[in-house]
Every structure is written in C-alpha cells, then in structure tokens.
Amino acid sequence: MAEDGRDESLATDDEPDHTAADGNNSLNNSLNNTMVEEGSTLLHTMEICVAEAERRNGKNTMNMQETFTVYLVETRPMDAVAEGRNPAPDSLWRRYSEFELLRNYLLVTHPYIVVPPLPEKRAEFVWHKLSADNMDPDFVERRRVGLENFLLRVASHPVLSNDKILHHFLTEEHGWKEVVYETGFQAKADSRLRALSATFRVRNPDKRFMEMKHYSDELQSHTSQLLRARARVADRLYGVYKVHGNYGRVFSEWSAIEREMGDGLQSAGHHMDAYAASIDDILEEEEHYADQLKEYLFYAEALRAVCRKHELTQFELEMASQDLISKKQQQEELATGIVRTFSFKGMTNKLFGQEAPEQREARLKLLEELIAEGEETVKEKTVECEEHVERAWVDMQRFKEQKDKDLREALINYAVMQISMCKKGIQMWSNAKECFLKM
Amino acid sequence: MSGQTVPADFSGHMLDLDEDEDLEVFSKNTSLADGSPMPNSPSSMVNQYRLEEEEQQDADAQDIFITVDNPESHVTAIETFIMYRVATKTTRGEFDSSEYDVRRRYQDFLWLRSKLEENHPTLIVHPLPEKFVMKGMVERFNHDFIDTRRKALHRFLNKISVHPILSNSQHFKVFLTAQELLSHKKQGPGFLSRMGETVRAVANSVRGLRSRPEEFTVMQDYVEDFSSKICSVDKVTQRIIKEQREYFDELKLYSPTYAQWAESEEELAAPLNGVASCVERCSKESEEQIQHLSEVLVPALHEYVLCTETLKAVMRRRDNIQAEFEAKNEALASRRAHQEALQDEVDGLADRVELSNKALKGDWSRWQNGMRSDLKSAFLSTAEKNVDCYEQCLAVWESFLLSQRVEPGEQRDGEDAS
C-alpha cells in the first residue's frame, strides 16, 4: 500500500493524548482544514469501495446457526489508478458487526473527533411499502452504500484516516478482530455511569460545548421529526398514485361498450396505469434523500458524545483540583495545628490527646507525597482537558462546515427530485388530456 | 305553505309522502346565500356545459336562459325549508314576458320532473339531485350540501331547456313563470289513477314481452353495462379524493418540520425555510385538486350514475307500452264481441307503441351525445387542473433551486459560527 503523500508518521493509537504529530498538524491547520487535508488523507492514496453484499451462513458466538450478510471491501492504490494501470483491487469481506467494532474503537481512541456514523442497524422510519426486514435486498443495498459512505468519510478525515486499526480493517481480513482487542481500547471506554455523573456534577464546562451539546439535541430531534413526517407523506403519496391505476382498469372495461368514446378512454386508461406505476421509482429515489438525513441524525449522537467527553474531562479536572485543595488544607492544619475543617482524627485528638510528634511527621510526609502526586494529576488532567477542548473545537468546526455543505446539497437534490416528479406528472396528465380530447 | 303530498312516480320512484327532502333543521341561520346571484350572461351559462361544436351553434341560437341561485331559508309555522331563486330570460314567443323571477323549493322540482316523465314516458329526463345525503354527513343541510344541490338543480333546468321536446312542455313553462305553483300542482291525473296505471304496468310485465325489437335489447344491455362502469368510475374517483385528502393532511404536518429545524440553524436556515415554503405551496395545490374533483368531476359522474336509473325506468316504460298493446291485440284476436271498439283501442295502442319507440330512439342518440360531451369535458377539466397544479409546484421548486444556486458566493462570506 503506497504511503507517499503522508508526511506525519503513523501515530500509535494507544495514547491519543500524546500523538504530538497528529495533534500539532490538526491544530496548525485548523483554519484550512479541507484544503490541506486533501493532500494528506488516506483517500488520496487509496481508492476504497464497498462493492458487494452476500449472504452467508455460519455459527455465531453461541455456536448457533445464523444467516448474515457480508460486504466486500475493495481497495486499490491511487497512484496505480492515476498511472492508468488497472490492477485488481485487494478485497476482503466484513460483517456489519465488524464495522461496529471499528467504529467503537475509533470512538474510544479519538474522543475529541465527531466520528462518522454507521448506517442504521435496523430499518426505521419505514413506510408501508418499505420492508423492515434486515435481509430485504433493498435494505441490504442501501446499507452497502451507507457502509461505503462511512469508510469514505473516515478515510478522508484528517485525523481518523491515519489510524492504524483502520488500515488493518481495510487490508487484513483475518486476525483483525484480535488486533483490535489487543489494543485494550475497551478498558479505556468511559463507563456510562461516570459520564452521566459528570454531566450532572460538572461546574464549569466550556460554554461553547454546552451550546454545541444543546445544538446536537436539536439536530437529533428535528431530523427525526422530519424523517417521520416524510415517511408518512411518502406512504400517502403512494396511495394516491396507486389508486389512479384503478382508472386504468375501469376505463379499459368501459371503452369496450362505447363506440365514439372507446379509443379515447382506452388510451387514457393506459396513461393512468403509467401514472400509477411511476411512483415506485420516485419514492425509491427519495429514500436516498432520507438516508442522507439519517446520517446527520446519527451524527448528532456523535457530536453529543464529544461534548460529553468534555464534561467528563472537565469534571475530572475539577475533582482532581478539589482533591488537591483539600489535601493542601490538611497539610496546613497539620503544620499549624489550626483545625479549620472538621475531621474525625481531629476530634479524637481533642478527646484522647494529640498524637505523638513522630506520627505527625509521618503523616505530614505522606501528605507531601500525596500532594506532589495530586499536583501531577492536576497537571495531567489540565492538559487532557485543554487538549480535548482544542482538538474537539477544531473538529466540531470541521463537522459544522461539512454538515452545512452536505445538507444543503441534500436539500437541493430533494428539490431536483420534486421537479422531476412534477415534470412526470405534467407529462402524464397532458397525455391523458390528449386522450380525453379524442373522446 | 302546508305540507303537500306529491303524486307518486308510477315508474317505480316512489316518492316519500313526507317532507323530508327539503326540511331544514336550522334554528338560527336564516340566510345561506353568499349574496351574489349566479352570473346571468349567456356565455357563462353556456360554459357550464362546454358544449361541442355542433351544439355550440344551438347554444348561440338558444333562446332561453335559466339560473338557479340564492338559496334562502324559508320558515313557516310547521316547517323550515330552502327556497331557490329561479330566474329566466327568454325571447320565446309563448312566454308573455322576457324575464321571470320565481322562488321554488326542491319539492317543486320533483313535481316538474314527474310531470315531464308522465307526459313523455319514453323520453330521457335528466335526473334531479338526490333527496337524502347518503354517506353519513353529519349536517344534512350544511352550506356545501345546499350549494351542490343548487348547482345540480341549475343543470337540471338547463338540460330541460335545451331539450327539443321537453322545453316546450306546459309544465315547464308554468314552473318557470307562475308566482305560485300550488294551484297548478293540484291539476292533472289524481293519485288513484296513477296507482291504477302502476298496477296495470306490473300486470303487463308479469305476462312478459312477446318480442322486443333488437335495437332496444341492445340498448338495454348497454344500459346495464354502462351502469356498472359509471358506478365504478364514481367509486374510484371518491377513493382518489379520500387518498388525496390524507396526503394533504400529512403534507400540512411535514412542512413545519423544515421550518422548525431552520430555527436552530444558521447557514442552513435559508434553504430549510425555502423547502418548507415549497412544501406548503404543494399542499395548497393538493387542496385545490381535491376541491376541483369534488366540484367538477364528482357531480358530473354522479349525475350519470343517477341517469342510469332513469334509463332503466325509460326502458321499462317502453316495454310496458308494448306489452299493453300486445295484451289488447291478443284480446282482439280471441274475442268476437265489441270488435270495433277494441279495434280502435288496439290501433290507438299501436300508434302509441310506434310513437314511444320513435321518441326513445331519437332521445337515445341525443342522450349519448350529451353524456359523451359532459363526461369528456369533466375529464378534460380534471386533467387540465392536475397539469396546472403540477406546474405551480414545479415553479416554486425551480425558483427555490435558483435561489440556492445564486447564494453560495454570499454564503461563504457570511460570518462564522464561532
């Protein structure tokens, strides 16, 4: 796999906080993200696509027979393509669950990145003709497109595209899972309880992140409402078009008993049949629009995750600072003998007499060590928090620009679809009108 | 006006003897008219039917113009009902004046129609709108119902007025001109004699026809087929309206989702609001489509559904006339006494058969042309309206696209979020 065009060394992904090269690069390029990254993302060196989907039978983790779908991931070095050679692509098969594993890994490893979402696990916002069955060929096809989209997004991301595990995913079919687990990323995942607790107890989160978190809630709520309403509209529109097919049948029968009206009725009926049939393609195209919106519905979740991570790091920093302060206070009390805070030790001292000087010395020494540790911790947490804020803010800006561009395009595409539908309708009814004139 | 029993229609349309058909349940509402009478100009009235070229000439030569408008609630001690204004303008010699203005209720129309059928049993008399509302509309006499009925009554009178034979009917003239119809209603064969005719008709039909002329059998078959086809078209159209209404309801909920989203966006707000207003416009067009179907196609189809009942009745009456003749003819053949008197009677009945058949044949082709013309124009109008609605939607979406193509340059220079 060609590696030209990428300047920074491949950072190990076990310690994201110390990937200096990565971090500096994205920080430096924060204002010119899209322009510079074009040259240094994976996508520039490698052509990626999810070419096919196939059904397989196998045993699952419980050793039971199951049917599942695998997707063919193909890669080709870009320079070979540019030179006009057409080498066969390298390819391997991946299941949806492996994509999920990859994404979970990326989420834990790059917590300041708004990680692109996967296509939905189960079909939602389904209207009556659309199948909710995961094995349905249309669903599988749309999922294939979604998985390819996911890989393209990741591979064109300034930070994510350099991830080693991602490279493995694309190139090593067997043993990839073991490599992922060996990174120990699962241990680093923040527990839900911790994250939730931080959300409630954090005192000074960055205002911008709080606004962004609020925005992510809005984005999620609005896109899901829109998708739900659109699905219902699609359902009804389907009904309207299909009912016109009945005209086709009845006109045809009626034309058989008429002399002068017969021809006009018969051909009008054909146009009604065509009209009824035209809705299938129209709505199938609209599903692509729905998928574009769905991507951002799920992106909202990823955005919120980044904000929550900020809350967590900020909270931990606050906790560490608080801890340090209280230890320093204890030190002061011990040193000066003035008890400012209530402590059990203090009370027992009062009741049973002061402790021996050697004990006091020991305690002071311990406290000194603890304080030194605490100061280190606070330094670490501060760096962690600040780095997260800086990197996350950069990526959130990148995300915002991408979102605005993509969704605007999606809306324009939607308008184009509507225009096409209107033009078809005009043609159908004009044809019908010509037939009625012949009646 | 006291309750008036309307004579039963002997062909089988037994009218109820109560006043249900135009009793109102209004207590508060007095006037339902929107104030403005229908336009009286000849061309606008002719446009009601969009007559074909051949008939266009007749229309230009038309010498009588009738409008039905201005429905008003009429309250008496016993009942409340709707009165319609029937305005006539004519240049016909047999009319004493050139303009008439009378008020008629639905019952009066029923009377007129039954008289016309009585006097011309084998002519095809255009049907009246139905007595009751079938499909469980909660308010039987709300504004839409009155207006739909008024339009149908208007069409009825105009159909009569262009009929070469029926428009010369004395009853028609009386209907259009008499200030007070009651006295005229009391004339004519009584209720009992009408019952007698019905009994005879039933008796004759039991005996059966010897030989119905081929052309009338063909006609009968056509009527059966046409009846089922037109009912199907009517049903399909109702179904389309139902589906369209449900689509419209969902569209109304869909467009605000874009507008609401726009509120939390900056760069995206403009395109989102653009889409919201496009969808809203499309929902408006959908509503217009529904309205058009309800006002143009449905009434036209519905009238021809009612027509099939008329046609069946006409065929039955023709058969009865023939049966009566055949019965008397047989009697003549088998009886020796009273031969001369019987012979006269049989000759009279034979003439009657011939005249009835001729009348029906003539009216049949007339009816077919009318049906073709009416339904053709209704379908044409529907197709044109649909094209129009799609064109409106196309225009808004295209202008949205245009707005988006222009903006990019300005958007890039817009302020950053942070």
Contents of the next structure:
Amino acid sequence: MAEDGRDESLATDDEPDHTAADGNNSLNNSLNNTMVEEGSTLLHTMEICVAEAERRNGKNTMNMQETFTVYLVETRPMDAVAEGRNPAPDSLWRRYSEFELLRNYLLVTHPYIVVPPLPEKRAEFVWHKLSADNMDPDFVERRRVGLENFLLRVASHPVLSNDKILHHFLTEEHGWKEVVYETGFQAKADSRLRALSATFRVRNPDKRFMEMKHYSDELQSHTSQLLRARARVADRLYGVYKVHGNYGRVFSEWSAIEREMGDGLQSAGHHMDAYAASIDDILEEEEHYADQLKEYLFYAEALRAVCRKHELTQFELEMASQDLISKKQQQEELATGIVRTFSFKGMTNKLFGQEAPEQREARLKLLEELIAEGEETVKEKTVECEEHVERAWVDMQRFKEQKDKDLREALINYAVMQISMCKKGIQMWSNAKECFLKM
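Having seen the form predicted in complex with its partner chain, please provide the structure of the form predicted alone.
The text that comes after this line covers the one chain and nothing more.
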C-alpha cells in the first residue's frame, strides 16, 4: 500500500527538522502516530487465515434446531514463520454472527474509521444459474474468502489492529463475547442507531464530509449498476457458450454417416463440447471479481456512516451552542429587566408585576450554574467534533488510496480474464478449422 512507501521515507530521513515536523504533522500526533507506525499493525506480528468452513446442526437461542456454517480461524506468530519454523497454528471456530458482533463493536468504538465490510450474508446480483442459497458450497467458499479478507483488512489497519477485542476474537474461543459486552458498546450502539436514524439539519457542516457523503452515494450507485450489468452479461454469455454444445452434438452425429469427413467432424465436435463446458469455470472465476466489487459496494455504506457521525457531532455542537446563547440571553434580560424577545414569562410579568428580589436572585444563580455547565458542554462537543473531523479525514484518505489501488487491480485483472477468454474462443475455432482442413 501507499502507506508502506511513506513509512520507509520517514524511517530513512536523517535528523528531521522537529520544529517543522511538529507543525506539519500535528494531525498525525493527535492520532498517536497511527498512520506512520505501520509496522505496529497486528498483521506484522501474526499470520491470519480462515482455513475452512463446516456445516453444523444445533439449537438456537429459541431452542429450535437449525443448520449453520462455522469457519475455522487460524493464527500463527509471524516471527516463527520468519525464522523458518512451522509450528501448528492456533485455531478456533467462529460463526458469521460472531464476525458481525466484532464489526458492530468496531463501528461503535471507532466511529471515525471506515470499518471494512463483511461479505454478503446472502447472495446478491446473482445470474440465473448461480445459487442464491446461503448453504450452497460455492457461496460458502466465497464467503470464507470474504471473511478472511475482512480479518486481514482489520488486522492491517493502523488503529483497528491494536484493539484488544480483535485479539480476543482471534485467540479466545470461549468467553470473548462476554468481554465485548462488558465494554458497554451495546448501549452506545443503540443510542447511535437512534441518533443516526433521526432526521436533522446541520447548519455548518464540513464541506469535505458533505462531498464525501455524496461520493459514497455515487460509489454505491455505480458499483451496483456495474454488478447488475455483469449479472446480465453472465446470463447471456452462459447461454452463448452452452449453445455451442449443439455444434458438438451435430458434428458428432454427422460424423457417423461420413467416411472421409467423419474424423474431422468428430474432432471438431469434441472441441465444441469442451468450449461449451468451459463457461462454468470462467463464470466461477468471474464471481471472484464480482465479490471484490461487492466489497466496495458495502464499503460505501461504511464511508457514509463516518460522514453521518460527523453530522451528528456537529448537530450536537450547534444545539449546545444555541442552548448556551439562549441561557445567556435570559441572564441578560433578568439582570437588566429589558426583555429583548417575546416570551410567556415576560407577558406574565407585565400583567401581574415583577417577581420578588429573592426569586430573581435564585433564578440568576440557577442560570449562572446552567451557563457554566453549558460552556463546559460546548467545549466538550467542540473537542469531540474537531477530533472526529481530524481522525476521520485521515482515515478517509487512507481508504481512498486503498480503494483506488484495489479497484484498479480488480478491473485490470477482469479485463485480462476477458481477453484470455476471447483467446480461448479463437483457439477453439482455430482447432476446428484445422479439423476441417484435414477432412
């Protein structure tokens, strides 16, 4: 990744100017240097893989029988691998729901991070010959690959990889859920969901986040359109390839009545049959590239969640500021006796006379306390909002570099695969031509 090159340049600079570094890297310092200390990620110390999937039967929380899939997570110390030793990996089984729990915890605990998505729970954008059954062996295998990719993404992230809950997930087969729930993240998650689902209008949002939110919508739209187009193409391509089997059947039957032409026709028929059968492997390989696109389809939602969190923190800051202004205005009106705005309290004072001095002093004292609390709240919300903006923007730039690199490679490899497929078609017809020439 691009971060690796940045790390090397930072590590090899001789005697850097610390004054300049303090000014230019204040953002990184506020993040505890998580972006430059790439070597501290978990993936540098631990080898991680999801080795296999297994179907099991058991009872759910409702005491009802169910069939589910579990995945074998294996880890091994990287230093042992580097030293040439090959110790048996530590292993444990995890259900998909446990991966979901881990990701939900990460979303709540690190709201400024574009948290990597999980692979789909049920197949989407399928073409008609592809099973949508979540127990289908091919789908389960693709999901296994996706779950491994999720763990590798998290373990290579400069912030997420250092979370202790991730270590528990990878190394403690039993009791890790209790550790997660002890963090109290569930209560935060519930309030976060209520807040993020609420409709509110921010007066002064960060323009960069508004643009990024719009970009996430566009990214999701374009990737979903691309996946739909690919599914339609796969359907038609499957039909075109399979219909070549008719050539094979006709040539084979025709060869039975020909003496000089028989061998050539039968050989050509075999080439046609092989060509027709090859589409199954081709489209299975295509699913790999489709899954890469789906990952960024789901990444778009993770990106939007970070932008939405910015809106929420900014909205809370604006509400706290507005409340503080209102209380200061009340204090001024009470102290001077001049009412600047219409209020029900002002009307009652005019109708029934001013309140007693003792009541007025008590109200002034209460307002002073509320104003002090309000000022503290505004300070806290300002710091929270600024920290979220700084940290989130750093991670969004990291995500952008990763996205550009990944999608570029995926699209290039997809094009190469299509070229290879076309070349095989040309080769098939070239072979058929040679068969016909020999007749």
